[in-house]
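Shown next as structure tokens: one chain only, the form predicted alone.
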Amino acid sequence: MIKNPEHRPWQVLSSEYLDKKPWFTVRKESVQLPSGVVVPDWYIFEFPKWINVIAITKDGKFVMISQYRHGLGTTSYELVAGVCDPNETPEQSAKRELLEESGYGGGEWSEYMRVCPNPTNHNNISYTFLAIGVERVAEQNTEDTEDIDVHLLSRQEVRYLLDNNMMPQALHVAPLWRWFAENR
């Protein structure tokens, strides 16, 4: 059995917020490593918990979306994803986001995977949920900043997207590859 590695936290010598906005909260810290090295400028980006959903319909189709992502300037396929509201659990947020972005709901839900977007300088976790047997229960109810198309894709089509690097979102690709590894 593999044990967790030895915990060697850095000592925080000072910490100050540079900006606090809903989508951009960053603090600068001066830290000392266990070796004694002092790093005067270490930046931490604070985000709420994130979620995404591998949603599979009763007839075995994957509920995928596509939307434009301004950071990369591309439109690509993705899992339904979003941010946890402060008063919600990750599972509640995942169910809400699936319903809002795709109109799908129901099914059997389980937490599938947890990953950190970038543990070097992000403080949050992204939770993936697996929802089996979902069905269309409502119309999409997207936010003003969302322009989302819903796609029902076969297992083979999702695998094609992965094999051909057609999904740039690492937090979506990792759980999908795990799903394919476990469901050969």
The other form holds:
Protein chains: 2
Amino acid sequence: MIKNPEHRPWQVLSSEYLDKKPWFTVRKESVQLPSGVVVPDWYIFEFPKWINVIAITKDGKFVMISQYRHGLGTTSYELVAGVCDPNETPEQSAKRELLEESGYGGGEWSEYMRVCPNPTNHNNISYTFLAIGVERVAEQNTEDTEDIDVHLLSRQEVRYLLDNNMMPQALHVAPLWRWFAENR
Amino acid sequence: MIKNPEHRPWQVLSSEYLDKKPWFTVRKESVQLPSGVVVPDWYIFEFPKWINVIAITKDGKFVMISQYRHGLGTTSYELVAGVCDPNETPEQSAKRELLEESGYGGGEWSEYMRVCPNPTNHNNISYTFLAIGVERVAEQNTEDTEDIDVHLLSRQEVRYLLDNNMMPQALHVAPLWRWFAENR
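Having seen the form predicted alone, please provide the structure of the form predicted together with another copy of the chain.
In what comes next, the whole complex appears, and the chain from above leads the way.
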């Protein structure tokens, strides 16, 4: 229905890793635009695939979490989310994270959205899964660096959070607004 | 309607800037969770406020752009977007960027969404504005590091891009899905 826009990639003149830590793997590149203009320092933040889950119980409650987020310095409602381990598919990661962070599992799963945190300076994709009819199957089992509260919110409560900019995480806001666009 | 979740912030034990460049200002902090667990290296990427614009012409076309994005290595349709200059309000930045990147202006403006690129490791907010009834008022006037095509897309074309994960930028996908949730 609509064709892709013209692709005019940049040429990489030089590339170096500044660091290669789990949450701080940074590539600095000198790049040249098709016009000939050179940008000597373009920074790319490398991350693994990320996932999050819109998990809805049999009785229509959204399984949400809250935790302090140190980048912004705030605590807000979020979807269950996490990082794909090397040998996992995104769906396997999403099911593992939902179980670990909330104790919920089961239900009918489907991939719902693929976005990038920021195509300008990130190299990774965040996958959203829709899990319908989940139920509490275990105790929460988080890592000692995680401090997570679980919340079961109604459709109306989730919509209120979205309507009032009370969920700051763009990677979660995008698929939730899609859900409300598709579920009247 | 719904109260904020309990806020249990971390204590910052030490903080240092690794660099302070325009697109690479990074703070490394040692933090302590309420449980007493210490994370010795938490990285925070500092950026100015960002903006983007859902701009719709008098005849209902969405003013979109496309440009190569080196982080992901792709070229896709995007909203007009940019960075707030120090002395600008987000709305002033959005009007400037729309004019510079597309040549469009005028219309009725309102703030439409506030999200964070990633509350985990980013400190900034991205503001979306809705501009209804814009028209072509000038020539495109981009910087020499920008290589931008302008596209006027129908509502159906924008929805097709969203339905098929053809727009990777989460900061643009979120407000566009909100628009489709609110505009049947």
